[in-house]
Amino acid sequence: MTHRRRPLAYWLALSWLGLIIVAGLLAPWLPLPYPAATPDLLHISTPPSALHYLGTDPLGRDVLAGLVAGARQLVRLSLPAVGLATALGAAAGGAAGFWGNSRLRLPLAVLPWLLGLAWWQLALPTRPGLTLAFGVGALALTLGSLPRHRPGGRAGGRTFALPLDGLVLGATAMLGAVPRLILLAALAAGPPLSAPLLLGLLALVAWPETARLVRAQMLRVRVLPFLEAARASGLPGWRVWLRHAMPHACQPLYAFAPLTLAGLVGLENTLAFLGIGQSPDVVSWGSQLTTVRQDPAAWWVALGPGLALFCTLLALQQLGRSLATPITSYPKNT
């Protein structure tokens, strides 16, 4: 008899993430003598004491008060982005998958929606004559969609190929083409960013390697014979993708996602170092990181902030790593 067990690496990462989860949630809550932004300039780049536990930064902030800010932009800020993230790759890879290029069919009146929606993408100059004749094209477009009987009493419209696979593989190597951290600081740069809009953007750049991911699986799990048997059953291709393929074509991202948070939380504090995107009073570890410039000698303003981006990004590792390791098997009795 065999017990299953994890390495110890594996919980002592899982404490810390939810160590770091757990003070980003209470901040707000949590009985802190000094806010993260409000600077006390009677103490200025002053080493850890009585009154700054962990001292304070050469703008006067308190050092251990950023450390929980930083911890609540994780949460806030990182966790949605990465969440929101494999959603998007995990469908769009899933459906190219799946679907390819000539397997999904849409109704002829879908295509002039779909190049509206591309002209007004693209913020593509409109005028009088070329707006009408879209609309005609249009409306000769979904007349000859409409359901026609067929011989044996079937009825039919027009339809046509939808290639899912080639628009998903041009987009992501479309934004692969660039270092993210330089299309992230191209796409940041300007006046701060609101959260919503900065999370967006971390969702932009991380979907690519989920989608290619899923979408791999998704031409393995495809040809499986518990899907062609869903098809001959009669179900409908949405249902046969959604229920039966993507739970199998999705399994791999339990062990990437931490990988994927990982690298948009160095991506975000980077951002933040640079002084990119957010707001100067949105205190981060990256921005604390930043303020060591200013008094290289105070080494407790690197300490802190350093040391919780570093155990934070090793921990990701490890939690990925092990979550994509088999569980080790041990005898009962040892």
Second form
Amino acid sequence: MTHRRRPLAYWLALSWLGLIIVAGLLAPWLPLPYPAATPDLLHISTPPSALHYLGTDPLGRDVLAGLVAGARQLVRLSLPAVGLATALGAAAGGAAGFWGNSRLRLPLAVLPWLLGLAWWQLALPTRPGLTLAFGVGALALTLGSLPRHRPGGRAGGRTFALPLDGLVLGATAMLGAVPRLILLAALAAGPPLSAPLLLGLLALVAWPETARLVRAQMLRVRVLPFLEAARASGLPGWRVWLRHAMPHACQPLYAFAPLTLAGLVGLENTLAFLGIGQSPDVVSWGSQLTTVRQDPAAWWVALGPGLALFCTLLALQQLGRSLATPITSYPKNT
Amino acid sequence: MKYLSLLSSLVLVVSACQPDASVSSTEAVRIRWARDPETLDPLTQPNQNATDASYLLHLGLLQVNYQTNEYAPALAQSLPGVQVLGDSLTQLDYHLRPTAAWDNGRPVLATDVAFTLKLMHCPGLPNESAREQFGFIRQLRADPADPRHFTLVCRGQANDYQITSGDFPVLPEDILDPAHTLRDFPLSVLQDWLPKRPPAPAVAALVRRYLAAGLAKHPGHLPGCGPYRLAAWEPNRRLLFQRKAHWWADALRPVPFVLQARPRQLDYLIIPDDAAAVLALRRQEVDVYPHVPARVFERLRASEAARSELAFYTSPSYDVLTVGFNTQHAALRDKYTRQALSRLFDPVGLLAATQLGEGRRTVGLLSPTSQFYNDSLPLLTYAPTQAQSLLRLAGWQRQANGQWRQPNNPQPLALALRYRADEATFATAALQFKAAAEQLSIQVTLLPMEAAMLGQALQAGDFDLYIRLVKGNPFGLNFESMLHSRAIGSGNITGFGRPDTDHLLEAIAAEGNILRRRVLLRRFQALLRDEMPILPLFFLNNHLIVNRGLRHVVISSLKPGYAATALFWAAADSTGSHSPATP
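Can I get the form predicted in complex with the partner chain as well, since the one above is the form predicted on its own?
Now the full complex is given, and it begins with the chain already shown.
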């Protein structure tokens, strides 16, 4: 019997990532002799020994415990962030590609509420007179666009075309105009952020790439005959989009999500290295690496987290590459 | 020809790319500062760097001689004569140096000193700290026969008045108050001016003029009598001080140590990060690195390559690592709570971990070498069990989930700890405290900050605990600016103060009898231990590293720990062309 197999590098990458995820999930229950953030005042910056297997950093924190804490950060922060960014990016990009600028029509009554929402989100100035005029206008539009009974017997209301594609492309262009690290550093500067807020920020800077990819794929998918058939059968548009178009448009994400994760892991550790966004008692690989500056001779402090970060990024790259390659392209093994 | 021109261009480019070592090594002494001085207003000195900079531009009547670690005459011709009046006043007799002059050539006179003292008490100026520190000087009696002779009348009879009375930068009256409007106001009137009472029109006009001058950022608007002028200030990057070509003290023979100003330029480079500072030192971009962390100091000293380029100096200092509690916050209002939290710091472990065991543990703000040190108080140690007992004594009850709550307070005990981000000692202490507190289920939020922002947060009372260095000296035993209730909102960051403690602090500041003062200071230390608004952990050693090419390195226990103006380059000294003030 013959079958095709993934290369060894794929399985190595998968094993390493599995190890990291298991370590991260089980971190609170692992029998580590030292908490990650507690300094051992009698052993500051000591090399690996029977007491501290991987040594301590210049603040006296156990490097091994720090490695596990870093894995936990990956599981708690980077993984959910990549899930959120992928979901957001796929939804936005998929919708933009599917409906474009003119195919999604909404009742006119929705328009003022969308504008109001945008006004509120952008925290634009408000004046009593302006707010009153806006409210009156919104009410008039709402009443004016209510469905009316027409002579032909069809009920209908005024609608407008939502320029979804333009909005998504504009948002991705705006976020892409500033380097991600700078944008994140600017947003996260100041007091340490809570984990959900940092997660949200990471997702915010990561979703545009996914959106662009899914949009491009959707532009190709939406003209395929099976979608035409689905529309012709009378299925509602959102159902065609969700059930039939999206599964095909999201195919590249299986390979792209590991690369997004690699980017976010790198970003999160760079922020930790710079001491931005997180409390100093949250130990991650990046925050461990930054302590090397206090004692450049402490090679063990750089080695552990550096190697963990390097292997994780390499494994994610390998995983992405392997998933992008169809299994049929691998040689057959007998 | 073509190749020749190409070669010459290449040589020019290469030479342009190399640092100009000849200029930097013979002209300037480059000193590392960890933070920007923020302001160069001579009335307000929020940090040591601001003080150091002020004394390059202006001079005091007396200044510290780092060779002898004593005060020595600067603008004054000699230490003041002391005369005790009755049982509550002291009279100090000063003579100014005849040659002392401002940059515009006008002599420094008693009227300038009187004006400066009054300026320290003008409402509306940033003079809160100076007001506290020099409030004991009640009157300046000028000698009508000699414009350089005056007498200070001081409230109290403390022995250190003789030296502390002259330690403020003297400012020119003719520039700041050409109409001499302040002469109409006796010093005591300004001192006793009620805070709610609007200032007199003349005073208000003077204050407006002073503030409009923008001396905090543009000290060049005010002529000084010091040896340097500010040539460049790039905030958070560098301050360059240029030696005046003709300075009045150059004519003195011999030049007293406190008036020596040898470097042609003093280039203070702001490098907050210690690792970057070490790199700059090794690359010879910095010549003097004061306050080196103990571990960095030991690591460099162990390196043979570093020893061949750098000289290493250590001295005890009066810098004490302290923890402060915000006594205005409800959770920390009770002294037992503060006592409990103080038991969660581990001074022994922290001293070993951060200072390699160098330094001295202490029971209070006075150095253990001081004759006033209260050695009958036990040194505090890490004692979490005792901390729990004290918390219960303060009314805290442990809940089923481990948290501590007071019956009348719905909030559990949770604390925000602020400290400077760029200092590993503070970070280690903060992590140790947090780990210890969390073992008792007390939630601690660590908030490391940049130095200037930390200062603002502490002034605004936006903290529960802080960790910082308090820089002291053996002379001034006046703690009013730090702990008196009058100083809440300025120097008294913890917000601590009661009538009885205020009275004790005032009595210490004014006491002239050594034995009585010793009793008062011992009581003060016991009171500080009991009330615990501040927890002094240990005194640090002062570590200094300088380029081996520099000569006349004078290291001192007194802040800033070295004499910058005494330094000169060996190469410049051999040519004799460098120092305008050769001793």
